[in-house]
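In structure tokens, one chain follows: the form predicted alone.
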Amino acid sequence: MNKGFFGQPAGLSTLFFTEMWERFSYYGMRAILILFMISPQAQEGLGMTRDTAGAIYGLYTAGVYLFALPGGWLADNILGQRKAIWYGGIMIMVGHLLLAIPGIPLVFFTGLACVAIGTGLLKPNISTIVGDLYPEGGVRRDRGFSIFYMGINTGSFLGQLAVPLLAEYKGWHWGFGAAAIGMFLGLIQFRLTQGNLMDIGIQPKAKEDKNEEQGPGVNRGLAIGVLVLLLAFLGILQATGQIDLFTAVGFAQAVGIIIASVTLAYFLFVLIAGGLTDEERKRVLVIFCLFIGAALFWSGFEQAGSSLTLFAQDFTILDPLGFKIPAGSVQIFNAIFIVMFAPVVGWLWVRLAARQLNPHTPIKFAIGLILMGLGFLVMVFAAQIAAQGTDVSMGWLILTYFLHSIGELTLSPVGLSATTKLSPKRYLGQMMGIWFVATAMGNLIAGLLAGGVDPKSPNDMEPLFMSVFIFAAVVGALFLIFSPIIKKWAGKEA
């Protein structure tokens, strides 16, 4: 393949800009979503309570990652990656257009569903094609993914800057419309330049490789088991009156219980009946530990779009220079810090490895969790100041986003890499899907936590922030304590 994009294959430019515009639309819309849902109907919002809005926000952001599982399967078995990206992008654009139609809740929820399903089609498959550009693997492939990751954060920055500004000064539906335009530009760019990809992503993977180690019967049996378990849990929860499935909060709680239960059942299935060696079982147990750590990390980190955005709106000085910054735009600092410090963190691991000092995976997870917790400790102090009746400086949120961003760089790419290394080959695709499930679980918890706070009480915010800090610190400490055992189970892949 010709080199035509920063010394990389020309096809990387196609995927870079497609992903950039998709992330523009996703993060831009996410930045205003919960604010739109709680905004009074007189201000063209939906006028929801915060617990309902938080639950819907959590269900939507969780759905985005859960739909990556069937989205990857459809591409591998029926559509191929290229068609999955194209149709997914169209669904995302249509979803944002529906969100831009004012005053009809049913249309709004339909739009959210379209965006979630479309993202599930596009997101995992565009990353798959990036990997396919580098059949030789190695350092060049890592650099390609680093450049691709820059596209993600460039789109995130631009979306979180432009969409909230339009929503603030022109109206909510201008913001949703801008997200649709962003995805439209991504689709046009993809269609015009997809020739750079040659024949990559056209043929479904299942037709390319008919020598899979795991037969379809295992997947079919697992799918049937998951479906039965899901229906059983829904029935039990409804019959016992433990959860009202007909409220947004109740349904979100039920979905959270089901996700956790199905994941646990899947790991038990693989460990007991998956035909693994003793060494493979130990590595799968390590993946399970990493799954728990990742889900808890994202449950705090992903409050950027919920409780932290609500704090920015209610208790933060947003016009220090006389120009009001929309509450949703404060999230751009995460993207800025990722772009600034991703090369630094990568360089640091290389330097430490050269001196035989590179921390192994559970230590890095501990660092990431503790940094995320420290970000919420910062917000505890900010909430205490706000409780005295004084709006706080934006610097508190900026410092929190800095700590969270460094924590993300410490945990997220390391966990992704470890999952690929530790997974038994015949379960690699499924274990990568489990990584998406951890993110989905974290997003759902984040939405539920944010919905449980009083809209105008920093005294209600402080216990939430303190709880997240303590929980993250404790889990991080547990990763430190048990790191020798986890490292031993992981073997050389730690």
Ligand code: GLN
Contents of the next structure:
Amino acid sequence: MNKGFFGQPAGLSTLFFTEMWERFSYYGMRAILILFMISPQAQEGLGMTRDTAGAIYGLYTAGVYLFALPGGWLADNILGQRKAIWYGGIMIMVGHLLLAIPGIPLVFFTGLACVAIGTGLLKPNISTIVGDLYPEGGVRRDRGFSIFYMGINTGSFLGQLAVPLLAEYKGWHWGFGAAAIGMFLGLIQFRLTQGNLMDIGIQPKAKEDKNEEQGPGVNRGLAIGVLVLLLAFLGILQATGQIDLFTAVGFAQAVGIIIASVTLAYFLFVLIAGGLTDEERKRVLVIFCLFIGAALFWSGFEQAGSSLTLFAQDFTILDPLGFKIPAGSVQIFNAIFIVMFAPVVGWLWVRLAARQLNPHTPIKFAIGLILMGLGFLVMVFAAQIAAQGTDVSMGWLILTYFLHSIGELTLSPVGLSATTKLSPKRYLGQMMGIWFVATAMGNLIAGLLAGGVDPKSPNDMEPLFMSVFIFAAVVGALFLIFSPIIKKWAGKEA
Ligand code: GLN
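Now that we've seen the form predicted alone, could you pull up the form predicted in complex with glutamine (GLN)?
Shown next: the complete complex, the earlier chain at its head.
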């Protein structure tokens, strides 16, 4: 394979720039999404309440990651990775174009659905091909993924810069249009340079490795039983007025309950009836712990696009430089810190490993969660000042994004790679799916929490941020306390 990109296979360059433009459109659009939904109709927004907008943000961003499950399946079994990326990209572009059409809510929701489905087709499959570029695995593959992660964050940086600026100074629909153009450039780039990938990702994987050990299908009777129980439970909640399924918030809560219960049932099924050896069972229990940790981490982290963006708009001084920085652009510091510190954190682990001091996965999860929590502790102080009626410096949010970014670097890559190593081989695809479900769950909660940031009720913010801090700190501490046991269960793999 010709060496063409930072000493990596030339195919990595194709994937790097395609993903860069895809993330440009995703994060760029996401940066203005909630602001657009709550903006009054007189200002060409949708005029929604914050609760409703937050719930839709949560459903959409969760949907993006949930659709990765059918998206991965379709590519593996029917389309092949390359076609999935291509058609996914087209759907994303069409979705953003629909969002750029002003004034019709049905068009808006169709646009969101297109982006979510398209991303479900593109995102998991482009990561799969990155892995396929390095059949030998090992350090070279890890390095390939680190470079790829830079592409993600470069795209995120550019998108969160350009899209909110256009939305602020030219109008919302220019912002959505820019997201569509970004994806268009990504598609052209993919088309023109896909020769770099040679034949990787053309055949559906199921055809390539027919002899691979397959995981058993989930028991149908059991699945139906769980669904019936769930529907009955939701029915009771509806009948007793605990939840109103016909509002966005109630619907999002119901989706959260369904995701959590189905995941739990899935784990129970695999643990009890999945034909695991004792050793495998312990490792699957570790994956379950990582699932909980990751879902919680993302439910704080992904508030970047929901409550923290609202906080930036309502309570932050946005013009310290003399011109107004769009509220949606403040979260750009996440991408900046990731690009700056990814090499540092990577170097640190290597140095520590050389002295046999590299922390184990549960310890890294604990650190990630505690850093995420500390970010919210910072916001508790900011919220106290804001609740007194004074706008706060952007420094608070920047510090929070710094802590969150270091937390992301500590938790996210390790979680993904631990999941691949811990999973019994015949369950690998499903367990990778579980990792996406954790992200989906986190995004959903992150959206639902957004209603707590509102200039009409400034006193709601401190308890909101405080409870995220406490939750993260407690679960982080549990990971620390139980790390010897988790490590033992994981065996040599962690
Ligand atoms: N920022 C990373 C990406 O976009 C990770 C996001 C996540 O998993 N929640 O791929």
